[in-house]
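Consider the single chain below, provided in structure tokens and representing the form predicted alone.
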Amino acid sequence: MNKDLELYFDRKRSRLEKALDYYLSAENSQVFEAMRYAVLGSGKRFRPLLLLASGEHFGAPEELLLPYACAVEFIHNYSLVHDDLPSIDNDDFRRGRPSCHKRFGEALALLAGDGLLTMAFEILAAAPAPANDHQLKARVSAEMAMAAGPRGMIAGQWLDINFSPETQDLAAYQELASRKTAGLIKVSAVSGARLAGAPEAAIQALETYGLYLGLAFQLRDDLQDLFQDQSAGKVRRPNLARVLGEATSREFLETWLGRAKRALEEAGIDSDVLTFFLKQLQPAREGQP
């Protein structure tokens, strides 16, 4: 990463952390303690940084974008808290420490996830409207809700729960990933640009960019999980990299990243920051996650 990009991301992460902490300090209670534990102090902030980057590329000020970025991050972290629960993925650790339900118990973790999701829409309701355009604010909020809801991420989670690890159907894996992972990444890429008043052609390009960025994000995670599962001697569900094999998975990863990059290029969106999100997902050397 060049120095300018490094400074840009450091600055944006710092602003995000302060804003997230602000919202999560609204009350001193056990529920808020569990919510803070789930969100603060860790995480790549991939989705909110993407929203900030797309919005700022088209001229939106940070103070307009920041509440929407925090809302996306709360939605994402709610999903992680619930994914880790014994009734879904049953994961004891998240980001190198005990998962929320291991730290606070299942009941409080469930409520903390509910709290993060509902607070996301509380933040959206209070967020400023770009140029006092409340219809545009409502559209962005509705698209976030659809990406997170029963036609989006929740549908993907249900597909994930019911997915057979033996399934060899690439289209089925893509459907799962497009709903569970790519949907929220795509809406992050689009929302910033919408709030900035970007032209429709740019919005459509960012939808394509966000979709393939999201698919690549999931496949990159699957590759990393494949190595972890092998080292731990366990098989987890479902994992496209296990179906395709390492070499073919890397080919798909390159293909999807290439499609995302072409979407930007064909729309004339020249952004080192948006391109860097693609570079973050470039596969490592074969034999490494």
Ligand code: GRG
Second form
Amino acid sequence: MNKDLELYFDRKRSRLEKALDYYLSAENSQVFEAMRYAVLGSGKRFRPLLLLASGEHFGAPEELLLPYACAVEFIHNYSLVHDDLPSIDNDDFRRGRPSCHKRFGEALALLAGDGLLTMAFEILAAAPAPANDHQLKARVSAEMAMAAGPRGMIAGQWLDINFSPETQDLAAYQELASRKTAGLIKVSAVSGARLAGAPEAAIQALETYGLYLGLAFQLRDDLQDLFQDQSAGKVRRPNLARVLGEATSREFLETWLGRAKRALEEAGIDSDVLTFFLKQLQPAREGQP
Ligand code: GRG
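Got the form predicted alone; could you also share the form predicted together with the named molecule?
Full assembly next; the chain just shown is listed first.
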């Protein structure tokens, strides 16, 4: 990564951490303690960084975008807390330390996840409307709700839970990944630009970019799973890379990242940051995660 980008990400991450910490300091209670544990620390902040990059590319100020970026990160972190629960993925570790329910118990982790999800919409409700355009703000909030909700991530998670590992149906995998993972990534890419008042053609391009970036993100994760030992007792998740095999997975990754790149190019969106995210997902050499 070049020095300018490194500085850019350092600056944005530090702004995000401060803003997240601010929202998570609203009260001193055990529920907030569990929420803070789940969010603060070591997340990559990929989705909020994406929202900031797309918004700032089209001229929106950081102060306008930050609450929306934090709301997306809250939704993402809620999904991780609930995903780790024994009744879903039964994961003991998250981000290199005990998962929220391992640290606080199942009941409090469940409630901390609920708290993060509801608070995301509290943050959105209190967020400034761009140029006082409350309709636009409502649209962005509704799109985030849909990406997270029962037609989006929740539906994807249910597909995931019910997926048979023997399934070879590629379209079904794509449907699952679009809803479970790519939806929130896509809405992050689109929301920033919407809040900045970007033209419709750019929004459409970012929808395509976000979808393929999100699909590539999930496939890269699946590919990395192929290189990791499956720990005992862990739920065996649907994994597209396992179905396609390593070589074909790499081809899919290239194709999807290529589509995302082309969408940006065709719309004339020349953003080092948005392009950097694609490069980050570029498949490594054969035999490596
Ligand atoms: C429980 C409703 C509900 C949904 C959960 C996204 C999700 C749906 C579960 C996560 C399962 C998983 C490990 C998917 C792989 C891709 C992914 C979303 C990884 C985690 O996101 P990162 O890498 O995490 O952005 P950090 O820790 O950096 O925030």
